[in-house]
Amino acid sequence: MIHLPPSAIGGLLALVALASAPGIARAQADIFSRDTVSGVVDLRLGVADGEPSWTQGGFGKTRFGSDGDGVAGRFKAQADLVWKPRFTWDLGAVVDLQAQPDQTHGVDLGEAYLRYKPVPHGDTRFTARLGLFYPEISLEHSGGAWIPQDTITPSAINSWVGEELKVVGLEGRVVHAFAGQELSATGAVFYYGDTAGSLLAFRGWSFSDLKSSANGHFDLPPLSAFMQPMQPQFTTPVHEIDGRVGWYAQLGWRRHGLSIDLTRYDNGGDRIGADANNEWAWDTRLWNLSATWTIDPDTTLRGQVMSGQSFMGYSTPQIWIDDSFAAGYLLLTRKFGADALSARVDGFQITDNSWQAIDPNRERGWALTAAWRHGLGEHADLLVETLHVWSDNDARPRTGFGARQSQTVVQTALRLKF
């Protein structure tokens, strides 16, 4: 189970004390009521061709895959139960209990954090949160259940955010409004992000709505003979190994339907720390630039570009893993009453800078996504999506497939909200 480090516990106590001070706690608590509990049930049916998915022990890029011969059908049911208690006017919490059939634990915590949001005075407002949460990087996810809104499958960038960038930390955010625009600054320190980068190195990018959980792990595709003695056949995304603090910072600007955010993330890993299972403390750093343009009330264009590096292991004489990674996408959504059509194009790559002959990790590819969302009422949505991915991955021949593969997945999802 996750245990908060002493610094996080101290921050929690400080937030509670601040929110309980006279003049700040001005509202009656609302712990359990219809306003504090919500949820979503996702009933999924998909068909896919191509190679086995990474969730089936292959190098397939998508959540659903075939066996390389013909088309396979898949049915999945998953759910999130979200609790948002309010302890005072300023202090509340978000707890997401998620059920995912492809996770180590069928039911586990998704996010769980305290949220401090005092009443703003003037043009400046402040918020903070403490606990288990995702950094504010994705433009595609929203809500306490952290699900993509206009597609079934998020982009490569935000699929990876959901898989490996969840942290246990303390975050503060300041927003200042002036002259019809807003400037924001966010900073956070965190633990439990030490293995970030391992999925990219051993599997490559993916297109999947699977989310990491507080106590779960993801199985890895077959490892090279070079890495098999040094890495287990799984990775634990929410994991603290070296006791070092990571951090991220974000600057944002918004005006007249246009928003731009620049994020720097550094998990602070020492690269050579390992636990009893031989999971390693990766050194992973990245830049993320995101933008949203609301062209008109019914049309939105969103895009992100991410670039970073991951290092792991000793120098013998080269570092065991030295990868540079990059990805980007553009997503256009157009609403038509109760319907919305979305189209997205993705590009992604991984550059292998060490031991390429015996442990190849190079990858490049692109993807096209088209999705239709139809509102069935206040509490239900029907989504249909087609996703085509082409990729070239040097590690893929370990599973008997050629390095170059393409795959098409067609999915439909019924989302029931309460």
The other form holds:
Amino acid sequence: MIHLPPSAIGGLLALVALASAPGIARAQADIFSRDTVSGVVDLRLGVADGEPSWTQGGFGKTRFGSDGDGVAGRFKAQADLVWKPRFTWDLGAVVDLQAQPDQTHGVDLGEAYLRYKPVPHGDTRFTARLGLFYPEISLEHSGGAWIPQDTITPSAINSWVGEELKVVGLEGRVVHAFAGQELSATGAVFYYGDTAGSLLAFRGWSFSDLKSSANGHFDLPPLSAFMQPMQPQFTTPVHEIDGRVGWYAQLGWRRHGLSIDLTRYDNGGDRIGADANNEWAWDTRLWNLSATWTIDPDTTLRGQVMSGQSFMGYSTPQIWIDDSFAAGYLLLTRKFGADALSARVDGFQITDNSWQAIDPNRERGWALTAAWRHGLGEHADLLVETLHVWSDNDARPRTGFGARQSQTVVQTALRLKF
Amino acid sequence: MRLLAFILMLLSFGSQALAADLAVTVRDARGAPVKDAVVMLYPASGTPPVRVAGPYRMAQHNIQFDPFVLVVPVGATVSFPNLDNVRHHVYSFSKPHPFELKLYGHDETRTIVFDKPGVIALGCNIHDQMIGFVRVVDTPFAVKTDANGLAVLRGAPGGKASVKVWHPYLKGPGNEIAMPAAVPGSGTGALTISVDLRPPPDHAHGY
Ligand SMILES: [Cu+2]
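Could I have the structure of this protein in the form predicted in complex with its partner chain, to go alongside the form predicted on its own above?
Time for the whole complex; same chain goes first.
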């Protein structure tokens, strides 16, 4: 059983790097050259109306919020430093050191994994990863810094992937090319995914580019009186509680202009397992279907639908948390030279199947996003985004707001890349 | 009688004596010019042997293959200079000639001899976005289209011929279409070919 704290992974990778430097033929390794280091600095200005953000103790769905009436503006700066050492031509690593405000650990590891990628010698190729990483569910995020490409704020689905689906695991993938098409099969086993589902149940869906940090935790909105004795006022997103292994599997098919991926994820949690802080091992499973259609070289339509269930706690007689969640989005992006315009529509819901009267978790809502990305040469992008979210959440009245709220956030981000 | 004499004269010159140019324009379904399409001509009277001249070069520059498509005759030696400061791990598993080159950067060059006709799809194991093609041809009359979609085949023997057009994203078996054509006895003939292209492939998101 692996019980390696995520904080140790970075150190482990550094050790591998140092050990391999003299051991492996010097010519093969590329540990600290300029080519192995890149980064993104994101300077952000956001203006929002509506209730306080979930990052400030409210049920607000975005990273920016106000006090309920009026408009508030805020500046945030965040950065990612990405290190991609190569130990041999086939074996390397990806380490993302992230700095994000609104986090308990402002500077922390984002991802850190070894990757094995031998050169293909035929129509079938193989890759593997070992360490701390995100399952490849999001169609919006890319690069070593795992940042949304065409918008500032990811969809509800991929906001949640960023918050709660990071794992410490071993993943293998086989890709077979034939007749202008590709079939891929991916399988992974993992630990540290035990609390997945906590934010969905206690807060609901969100629209946020916050990425879970390896050692940090997220504060939760006010819990119900029923839940307070059983759950701390926070959740640790990268956390192993029950020592049970989780798994996910993905099947993909792509050809010119079209790609489809189907993912099944099951964190294998023991829902009655808890740690000393009363954080529980959730039992969360989901299906995710992703599709990308390249309509023409400048126009892309992406979409995902996700559906799953979460269970936590004992049956007394109903399980403390028993919910079903579903969300979907469509994202249309059109490029115009150095510019790209994107429009996205999101829908999301959570069905509460237990203790509705004293611990309501039901939610439904939708969101519209419009974003403009303007390339400023090789090393900078300017993004402007408007995001409007409407939601109806039965837990929200606990903070003095009505269950139904709408909110508009206008953001601009200057992304400096090096 | 004078007409008959003229025809006899034409025939007596034969197809070898008369040579001409054929200007082929390749357009997509919307009428826009298609660049990097390889136009190959096979005379009905027989395809002469290819001429290997060179130098033939497929560089890596700014984390891309340059050119995107390289046309070479069978038997050509192609150099793969790395003009970037970063390393590239160039490979192809295409049937005619699978290979792997580890290029450390700083003007390091390796060469490969391509001795079979066909399409060599190139990739880089480090940079997934790097895509390139070497089209190894078995006719001396093969040229790729420029930005205007134009390829001029020079010195082809007059008479009937078969023209093939290949482009990495062309819809059709082998990403290729073939059609009959006629090369004039002298001067420059013109031919416009319309093709259907797919969008560039969507690659499995890698890491
Ligand atoms: Cu490369």
